[in-house]
Amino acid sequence: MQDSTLSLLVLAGLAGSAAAQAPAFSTPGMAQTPGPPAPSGEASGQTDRFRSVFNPAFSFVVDVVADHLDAEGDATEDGIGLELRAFELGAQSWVDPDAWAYFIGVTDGETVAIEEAAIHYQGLGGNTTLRAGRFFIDFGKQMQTHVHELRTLERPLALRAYLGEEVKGDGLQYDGWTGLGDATAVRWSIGAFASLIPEGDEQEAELELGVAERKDPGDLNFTARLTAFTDVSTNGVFQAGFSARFIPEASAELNGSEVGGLESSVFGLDLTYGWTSDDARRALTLGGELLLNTGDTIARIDDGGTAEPDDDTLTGFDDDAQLGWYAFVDWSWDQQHAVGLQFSAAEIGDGLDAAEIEAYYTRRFSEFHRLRLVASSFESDAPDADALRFAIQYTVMVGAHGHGLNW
């Protein structure tokens, strides 16, 4: 990004488009999800008693995965599988010159969930946005992204282990950004949520984690992020960020035994470098993130002296800190073809470690039509946990498609 380009980005942000997810900023490794154009004149897309105009932008996404899994120790997991991983329906619209709203509903063919439904308000002035509703947390550069938008088939192992497959919360978040000189921009955010425990999160069979519905202000769940990106050459951009997620009060229940007073904090440091050729056809992206999982991290379970899980009881939690990380490289030799490699490792408790490597080839037929071939390997010190997977991911997006910021 050259100096003149950053000036244009700053002007675009002052006009309000950056804060509302329009593609004014392009940071290395971000998902290609353009947001809505800024409203012009009185065309807000809303209806009133004198006009019948109502023109939100709709979209839908079909994400299908076929795979072959060779799982050690569990023959029921072996073989070929074919699944509709997600059918996503979304809508987005400006509701007035200062507010933009969107929702994302997703089904896997069996259950339906509202993954995001949020309002972005820009009327506070400056380069700030207040978002309210349900949305993915602002952590690193991958947790804001829906799974079909990732470079890889799955999120890195370390993120899945410490944060969850997807983490969305009902709450409020404040975003702001500023330019530093001609070549650097800095963004920050802070959010407060009712709960940031992923739905269906289970550390052991039938272990249920929860947060009280009503709580003191200090027992809300919180996120924070500080990040900056800067030009390092005519064609290179470097970004660094720090993220945090806090759950100060939670409980766990297993077969009727309950433990309260639990807390969890996860911290992340991410670094990303992106290079793009002069003709914008070739691109190289390098990145990674270091994660620290602290608090009550490991459940202690009494198995009752039998192998049956029905008589297991929860006796408490350990507070051993865990380290995890991932690194990746992605190379596009033109706008249609890309290859990449990602490695992730994580401490998962009780002296156990796990590691995962994923290699992929992506064929982009267009911005909205993609085929991906994936080979991945998972290894763990836990008995009979290793697995080898080959997958084909086929994704089609129709309509205006955009989610939250991920820079």
The other form holds:
Amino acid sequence: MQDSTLSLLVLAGLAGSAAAQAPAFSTPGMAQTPGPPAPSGEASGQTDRFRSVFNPAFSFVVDVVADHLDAEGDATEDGIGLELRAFELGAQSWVDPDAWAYFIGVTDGETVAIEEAAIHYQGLGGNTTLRAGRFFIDFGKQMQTHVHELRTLERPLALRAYLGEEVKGDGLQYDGWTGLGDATAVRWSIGAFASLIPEGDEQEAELELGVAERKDPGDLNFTARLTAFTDVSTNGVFQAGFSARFIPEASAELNGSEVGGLESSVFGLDLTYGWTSDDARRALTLGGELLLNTGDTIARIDDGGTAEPDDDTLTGFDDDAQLGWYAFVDWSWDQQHAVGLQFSAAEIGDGLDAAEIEAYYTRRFSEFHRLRLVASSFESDAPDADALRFAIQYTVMVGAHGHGLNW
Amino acid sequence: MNLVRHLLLCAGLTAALPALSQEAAGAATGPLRVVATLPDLADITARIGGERVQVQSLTRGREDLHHVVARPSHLVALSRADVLVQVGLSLEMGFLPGLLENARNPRIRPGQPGFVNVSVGWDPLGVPEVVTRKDGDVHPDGNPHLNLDPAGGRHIAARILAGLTAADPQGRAYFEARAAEYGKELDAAEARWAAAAKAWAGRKIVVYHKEYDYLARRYGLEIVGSIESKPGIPPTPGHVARLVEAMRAAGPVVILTAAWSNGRELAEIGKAAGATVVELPNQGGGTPGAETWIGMQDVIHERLARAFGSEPPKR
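Return the form predicted in complex with the partner chain of this protein as a structure block, the form predicted alone having already been given.
Now the complete complex, all chains and molecules, led by this one.
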């Protein structure tokens, strides 16, 4: 009797197990077995450590550029190009009530890079933020943003020449803001980084710049920015800012020849005015930035008496100051259409000047994707550097995309 | 030398500005500082709060709420506010989250007495079963334009009364008395609007954006279509052609638009379909006579009555 009761219990247990492991769906011919009861409320207890409710918000961006380049001379390839300029994957989430974190990974199809990965800690009081990790530097209005977010196809020439196409650093930034009166906000930031060596320097691609991995506190790379923006009447906002970036100790290497003890400082003064119509549909934005690049700016290269670049050696740097600037105007006549013009000029070498003008039309199909037509012209005193470029840029942003306020 | 320069710059900035930052973090000592996202909310807050509140609206009457540009004055106002009044249902999604994040004001964070979301307790229309961008710039929690429901003022007033009382418990009796007074005005206004709208049931409308759905439901107006192909998505030529055809088939149709969407294309669509275009306020201010929430609803009802050929409400 006891044996048969035990057998029944075992069979009942097996039947229960079979039901619990029933397939998620049945196809014709399969046994129709009820699925396991769905856990609900208190009855389910704490049984699962794989809940997804606290997952971060994800987003991705696709930035595609098709262009035609007509370059003078043989130094640059002519013709049509089509490239996935960037695929950006991002995630962001609160860590605790005072901190949130995010990362942005980017690939162009060939290389993968962590473009930003940082935490924002806001628990220090006032309107201050301590930011740690890897992130874009706080310099002017344009260096903080990713290229696909710019109103133009490329960052202005002067910024590219003095700071790099992008400048992100591994380090810390402390910033804060305060209100002055009822309509003005003043913000400041200071940052210390391991390295702020320019990336994608077009002029001196073969020259490798670097800083020591470990260094004294005074040899860290620094940034600072002070900016104020204020309401101008009911429709305008005016902003002025001053930025600085310091690299106190760097070295350069070319074909095995190395020069150390280099210093570089860049200062910027930016002004921006934005006007928005009463219905917030039309907008005019005017802006510009004056840049001063100082320190060891001009490389002295000995060509070894040949035209072969591999024979070039580095003999030193000249301490010089270079001036550059850019200005732009952007007009949106509704939420879908905008046109703009940007001009940039910079001293890029010993007695060498360069200038670039870019005109564009942007069509926003919605807030989440847009098409841009661009024509740009680059002229330089350097030999065979002039180029004319026509481009189509298509950018799509999906998910919880956002990089916060652009101070 | 460089190090000295760096340290001086950093020290100067660090010392001077955080001290100033503390000014923004101070608590109120006088009237409650209330920031409302819409002029409507500011108006109702002022009516209930009276002398115990000082109210500021972040947006203006004719602004497209989907594209409000954050301004320094918004940031400063939010950093000093004791109470934030917002519609919610992601109406202010385009500008408020960034401002709140940077304003760093713990008094107006969600869960605090100073955070007033007037859509709490509201039964929203148009809650999507599946949230997808395929359906345009959808609001995941439903249609947020409850301020355009003629019954919305009463709900908003109740939420604001609760919010002000939570933020300033000592003012409860004062707020309740003023809310009761405002309630009487709402009684009279709702009665005249209902009387004016008696003959509107079944009248056909086309909207530019889905702003007037609550108004349509309240009076039984039939929405033939919307000029946006999907919320936030500008009309395509194909969509416009189909809409014009539907409007012609539907008979007399009135096109309702807010100021921000009243462009040349609406006049062309109206002409093609033989429909009248009526511009309605979508929030207080910006339109003569619509400076208050009740005034805005009066203007809406007057213009609709004119368009439908019925007797306008008597103010």
